[in-house]
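A single chain, nothing else alongside it, follows as structure tokens in the form predicted on its own.
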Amino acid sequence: MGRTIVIANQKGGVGKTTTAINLAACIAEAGKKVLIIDLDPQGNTTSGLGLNKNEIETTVYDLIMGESSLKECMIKSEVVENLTIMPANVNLAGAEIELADVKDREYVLKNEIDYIRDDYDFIIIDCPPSLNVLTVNAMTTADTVLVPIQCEYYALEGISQLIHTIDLIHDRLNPNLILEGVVFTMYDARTNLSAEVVENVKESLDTTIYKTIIPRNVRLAEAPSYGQPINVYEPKSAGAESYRNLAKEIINRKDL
């Protein structure tokens, strides 16, 4: 059975979508079958993988609202072999209100994904930068939560709230959910601050901290505007090498 990983952090600008896109692409590059689910109404994962979010007729929103089948809202990537995308666009913003009166609304996504879970080695879910009903749906569907933390002064801000949410969902909705761990992003080797943040987080959090640290990288920032993950856009860049290393670490985890 495959592993389902949510990429979550309610703090924006921490490299959450960048990590979702590039981790999924590098795991697929390693020969694993991967489904990436864009659960953020901004649809940046969708456009970052080369799809025009404004022209897609059937998205994850239609699946959640019971208006389409799984097959209808899944698109095979044309830029990455072994990768399938469940896209999103602004329509998804309405799901919060529309799900308000739905019975077992926290399990709407899980109930659908359970049908195809065994078809993939990894399912990666990109969440909105908030702890709303979409994020809860992602966490009830998932096995683990991977938290990207930006190497900057307020890195730990909000992390305790996120961990509290994960604990709540584990206790009340998904007893299998655990914290996958932390990955540091936007590391700048030229500053003392980045190194200090890494040490601070290691001292403060009792969880797995991946050895791979994602550097601040111009090519990483450029890649989404070309609709390509970094291992396609600039395969020999430091960013591509880092996400390949992270993918290897995650694939080789034996304790999950």
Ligand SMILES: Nc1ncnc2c1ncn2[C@@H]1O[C@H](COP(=O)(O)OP(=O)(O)O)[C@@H](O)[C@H]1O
Contents of the next structure:
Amino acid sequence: MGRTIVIANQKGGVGKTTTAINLAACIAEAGKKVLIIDLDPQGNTTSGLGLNKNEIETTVYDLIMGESSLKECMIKSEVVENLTIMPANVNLAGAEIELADVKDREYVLKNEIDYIRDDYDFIIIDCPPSLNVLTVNAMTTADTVLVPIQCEYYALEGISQLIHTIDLIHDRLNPNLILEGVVFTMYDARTNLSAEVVENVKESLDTTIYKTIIPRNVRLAEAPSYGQPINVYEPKSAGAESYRNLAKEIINRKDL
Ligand SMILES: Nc1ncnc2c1ncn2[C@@H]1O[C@H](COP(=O)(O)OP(=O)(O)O)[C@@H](O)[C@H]1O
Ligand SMILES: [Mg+2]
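Moving on from the form predicted on its own, kindly provide the form predicted in complex with the ligand as a structure.
Below is the entire complex, every chain and molecule, led by the chain shown above.
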């Protein structure tokens, strides 16, 4: 049985998309079959993996609106072996309103993914920076929630609300859903602040904290403009090493 991990944090700019892309690519590099689902209308996961989001005709939007088959909205990555992408673009921005009077709207993604879940070792879902119906769909589809935490002031802001949302979804919509844990992103070893944030979060949160800490690394910021994940763009960079290590930790979890 595979594992479906949603990458969520309602704050923008904390490293969700960077983590989704590079974690998926590094898990695939380790020989696992991976599907990555872009559930953010910004489509940054889609473009970061080398697809032209404005030219793609069928996306996850069409799937959840019941207008396309699974096959039509999945693309095998040309840059990473073992990786399949379910892309998104700005069309998805309409989904919230359009789903408003759809029956079981919280489950439209899950009901589709259930058909192909067993074809993959891991399914990674990138979320928009909000707790809207798209994020709820991601969480009803998922087994676990991985929360990237940026090593910045106010790192914990919104985290209690996120955990409350996960609890609510666990109680009402998806009894299987649990917190996978947190991963620190954009760690800057030159500042005390990053180290303080890590300490503070460790004291405040009672969940798995991944040992791998993702450093601030300029190669990670550059890679998306080349349409490549870090392990392809700059395989020996600190960013690539860190996401490989995170992938290893996640693959090797015995309790999930
Ligand atoms: N570890 C990192 N080092 C350097 N830049 C990063 C790192 N992680 C993310 N970034 C950059 O920070 C910005 C926000 O990251 P992103 O992954 O898009 O966040 P989110 O998806 O949570 O909005 C992007 O420009 C990204 O390239
Ligand atoms: Mg993002």
